[in-house]
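Encoded as structure tokens, the following chain is the form predicted alone, with no partner shown.
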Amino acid sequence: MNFDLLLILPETYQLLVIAGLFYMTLAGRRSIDAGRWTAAAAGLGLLVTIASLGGESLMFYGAYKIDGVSQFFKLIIAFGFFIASLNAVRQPTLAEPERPDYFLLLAMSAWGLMLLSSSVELITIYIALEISSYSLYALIPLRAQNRGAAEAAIKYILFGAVATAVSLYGLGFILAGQHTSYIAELAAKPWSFAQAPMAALGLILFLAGFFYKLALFPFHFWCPDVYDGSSNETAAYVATLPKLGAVVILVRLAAMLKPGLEITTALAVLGACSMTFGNLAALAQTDVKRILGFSSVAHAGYVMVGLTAATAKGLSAASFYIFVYVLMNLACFWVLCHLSGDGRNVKLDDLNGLHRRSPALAAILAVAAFSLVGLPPTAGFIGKFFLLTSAWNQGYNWLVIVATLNTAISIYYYLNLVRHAYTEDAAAAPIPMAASPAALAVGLVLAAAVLVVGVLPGPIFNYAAAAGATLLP
């Protein structure tokens, strides 16, 4: 068994962070602020992840692979965990005795996602998926005895249990049809219904668990309700990092497919349905988190555009776009969390007059909204450009057209956020804010990153392209 500790430093360090938080929960170390400790540890973890970049290895009997793809996603996970931890340091709806438990669950979920990034064997993938999921089941209801949070947790658990059962059932079909669970060996197998009907059906069922994480239609029903019911800080995490774990596995599995296969066409159809339903449903929402919930359903459909291309460029575009999605959603949720000083859900009317009350928060929201639409010169624009161009002339031009039309539909509800922030008069009793100068500075850095990646996407996209080329030259 090949083993190199230096190549698995990110997940090893994350496990040490979990051990520290676990000790806090058992020892009752209330004198230590678990939130600030976790944020500092997550910042150091980001540096550790950057230092571990480079090198490749196949470990644990071929089930765990360190390559460009895994390192690219681990870097995004480490960054997202750092921002999510910073965001959750001040959480008004979290009881003080529950703070170590909250950050322990947050760290465990991120650790599971790191494991998922390097898993290249189906059973290992399934176990890593469950590690990342179980923590969220306990994390979502932690919202000051809020009934909506309890309802959101129940829905997330029930839908998650069904998706997990379907995935496990599909795994059995794959093993029975292809007699292996290693992705490298599965890539050489046929995946058409004519040649391997049992395996093809099994792969579709196995992907259901990742469609659920990604909130892809028709596995999206939990998404707006969970965003709505969970705390703003928890929703910021659920809306971003778990989707990275789903996309990295979908990218690895999509490398086995070719345009024209039944499975690839199914991905294209689900992508078209997801972006259309998500955008249309978002038009009728007044709660900002529900808007972002249906928005994530639409963006799951956009990711499918790159996956159905089944080329190195398409897989690279999907990887780059999910990074952009995480970045602009973290910026958007950063505004919601620091706009709502008492932890309540933010409605559209609560944004009224935001440019007068907090010009910095209004500017961050505007940049994030423009990027979510896909307007230049933001990262969202260049991300969609890479997606659409990668899929053109690959047999799914109709999907590119559907994505373009849906981008036009989404302009209304995204720019509606900006309209309320800049053109509407403030309410008589505005929502209390809790935005410190340090919080505003971090938010402005996120907004600046959205713009910088939009103007200079080359370094990150080239890194994603190099990683994608290892899967499908």
Contents of the next structure:
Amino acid sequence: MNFDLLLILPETYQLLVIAGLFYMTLAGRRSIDAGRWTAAAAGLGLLVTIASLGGESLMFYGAYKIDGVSQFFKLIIAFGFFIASLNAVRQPTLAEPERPDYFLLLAMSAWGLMLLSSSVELITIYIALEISSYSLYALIPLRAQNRGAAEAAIKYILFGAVATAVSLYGLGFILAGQHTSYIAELAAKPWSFAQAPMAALGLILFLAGFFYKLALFPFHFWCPDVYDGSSNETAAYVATLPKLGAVVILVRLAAMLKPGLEITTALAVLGACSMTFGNLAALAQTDVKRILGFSSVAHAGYVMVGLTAATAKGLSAASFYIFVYVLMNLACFWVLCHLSGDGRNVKLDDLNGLHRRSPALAAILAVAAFSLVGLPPTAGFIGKFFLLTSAWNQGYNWLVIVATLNTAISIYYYLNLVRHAYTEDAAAAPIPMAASPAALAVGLVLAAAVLVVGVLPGPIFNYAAAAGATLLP
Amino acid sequence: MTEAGYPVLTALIFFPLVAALVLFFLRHDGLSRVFTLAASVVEVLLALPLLRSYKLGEAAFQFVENVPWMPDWGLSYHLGVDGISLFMVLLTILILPMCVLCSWTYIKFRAKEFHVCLLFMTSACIGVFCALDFILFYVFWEAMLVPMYLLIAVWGGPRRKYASLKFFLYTLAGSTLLLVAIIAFYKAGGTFDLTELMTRDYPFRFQFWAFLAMALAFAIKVPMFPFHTWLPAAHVEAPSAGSVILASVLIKMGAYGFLRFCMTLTPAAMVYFAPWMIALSIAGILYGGFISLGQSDVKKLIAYSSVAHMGFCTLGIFMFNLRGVEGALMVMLNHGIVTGAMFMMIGAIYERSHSREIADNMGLGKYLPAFIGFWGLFSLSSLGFPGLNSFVGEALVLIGTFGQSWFWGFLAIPGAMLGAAYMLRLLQKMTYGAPASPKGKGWSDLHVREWVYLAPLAILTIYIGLAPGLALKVIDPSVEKLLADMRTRATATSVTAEDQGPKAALAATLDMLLKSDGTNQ
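Switching from the form predicted alone: structure of the form predicted together with its partner chain?
Next comes the full complex, and the chain you just saw is listed first.
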């Protein structure tokens, strides 16, 4: 077994962060604020992850793989964790004694996702998935004085437990049918119902666990409720990073998903249902977090477009799109968290007159919303463009057309965010804001990143492209 | 690229963006007006090489710039102008300082943001007319929606929320399928580069669907008859400058799209669908005319008259002969000048009367002679009075139409008569109507500022009306090449498409069109 600590530096570093936070939860001393400490550590972690880009190795008896895919996703996870923890530093609904625990769970979940992006063996994948999920189960109810949060947590656990059970059940079928749990060996086996009925059924069941993470139709029911119930800052994390874990596994498994297979068609159909349902349901919402919840259901569907293409370009497009998704959602949630000074949920009407109260927040929101629509010249457009282009003429043209028609549906509710911010007048007693100049600056950097990635996607896309090429040469 | 020593088109696209960024850091409203005006004058100066170094008689693209953007995906930053786009670029640039001037007192709050939107708008519009890469075109095409939406939604009239939402939903929904068509062309042709895509032949079935997807986006933008309902709403609610850009530049993009993309990429489908498109154009001409007759709101009247004028434009395009397409391009240019000017004048009178109702703006002739002088000039031009610019375009379109088919020609004629009816009715009421609105209210006649932005447009109106030769010299080579290419490729495709689709109708239409084309030139 070749073991090199330098190659697994990001996850080792993250483990050290967790150890540090664990110590803080034990020590009664509160001289250091856990939030600021985590944010600073996460910033350093981002640099560590950047430094470890480009490693190549297979470790732990072939169960753990360092390659382009894993390092690309670890980079996004480190970036997302940095922004999410920075966002969570000022959290009005988090009770003071729980602060170290909160950040411990946050770091633990991100660590699980990092492990997930390197796992290439089904049981390792399963364990990594559980590490990241269990931390989230405990994270969601941490919203002081709020019964909704407890309800959300119970929904999340129940749904999660069922999805995990189904997933484990499927894992059993796969093992029984194909006699191996290594993805590299599984990829060489047949996956059609005719040739391997048990394994094909098992794979679909196994994927259910990831569909649940991704909030893909019909595993999406928890999504708007959990966003709604959990605190704004927690929702910002739950809405972004766990999707990365789901997508990285789907990207790894995509080597088995040849176009025309029943499983691939099932993915395409689920993708189409997911985007259509998500967009239609979002039209009727008035709570901004619920809108974003249904929007993430729709975006899970868009990612399927790239996966069903089953080409290197398709996989890199899907990887790139999930990065863009994380970026624009973090920008959007950044606005919500800083708009809601006392931590309450933001309704559409609370956005009224935002362009007068805080032009910077309004501008960030507008950029993020137009990017979510997929309007050029934002990152959302170029991401969608890569997805659609890679999938055209790969056997699922109808899915591409459904995706574009869905863009047309989704304009309305995203535009609604901008419309409330720019054209409505502020209410007499507007929601109290807590946006410091530093917070605005970070938000503007996020918005600028959305625009820059949209115009010059090259540098980041090349990483995604290299990742795709390693999986499907 | 090197004709002027600097990349002219890139400079034209990016200078307004840079100016907008600088403007963002200015504090004072008055200062932001002066700054934007100065920037727009610089922009006009930057455009001078287009006039000076444009080679007449050449059909190819000029001022070409081509830099790889995402080579793996076939994307490039490819710009260029030819006879079809040159005037639209110039018009966009010329309109900018006038928009700043006509908003000088009209826009009373958040002037800085307003001018930022204007500048963004200008650079996106120039980009649309210059882009020779399909995705680059799409980027500019969509990017233009956001500033326009904000112009209507923030600075618009009382129903601005409704109008801006309708504008945005309509135009964006229409262009989503355009993206699918673009991607399909990439897979069929192997590149997004328009100059290369133009040289390939596509099977008829492919053209059929690609044309439908593109035509939906372009028809909504034009707007052609059943898709026009966003236009009056947007025009009425938009601030003066917004209406001007909408009328002069934005709706021309639809017609430009038909010429640049449909005609070169899907010629056979274009021919196949021509009868339907002609019918819609004539419906638009007549419908726009009749609805204009019944309006009591000046701005609405002009908005519906735009539907009619753009009907002439698309009618000319689908005639597929030199006169028709030439005429369509002249209608685009002249409608931009005249209707732009009329919207500015409506803004000017609105600042005096605070109403756009005809009844509140009557009998101005005695009190505001200079205003009515200009208004009369533009009204007469708009109804197609010989010797003024709009006549040139309409006459050419009608010549083209009659050359093709007497039937279509006679159907379009009432549209021209309706134009005279509604414009003269409006002009008569505004000039002589009683009771005279300005009586005893002390309205001033045109200020120097208003003279400054109306006079150039008036000069152009008369100049193009009397001497359209120069404009036609710019347009003709490109149009001739466009039509020649189209004819050869439409025939080529129809032969290979013999075994599929509605071939009989196609062949018949083609025969009819090509025969009459040959005899009429």
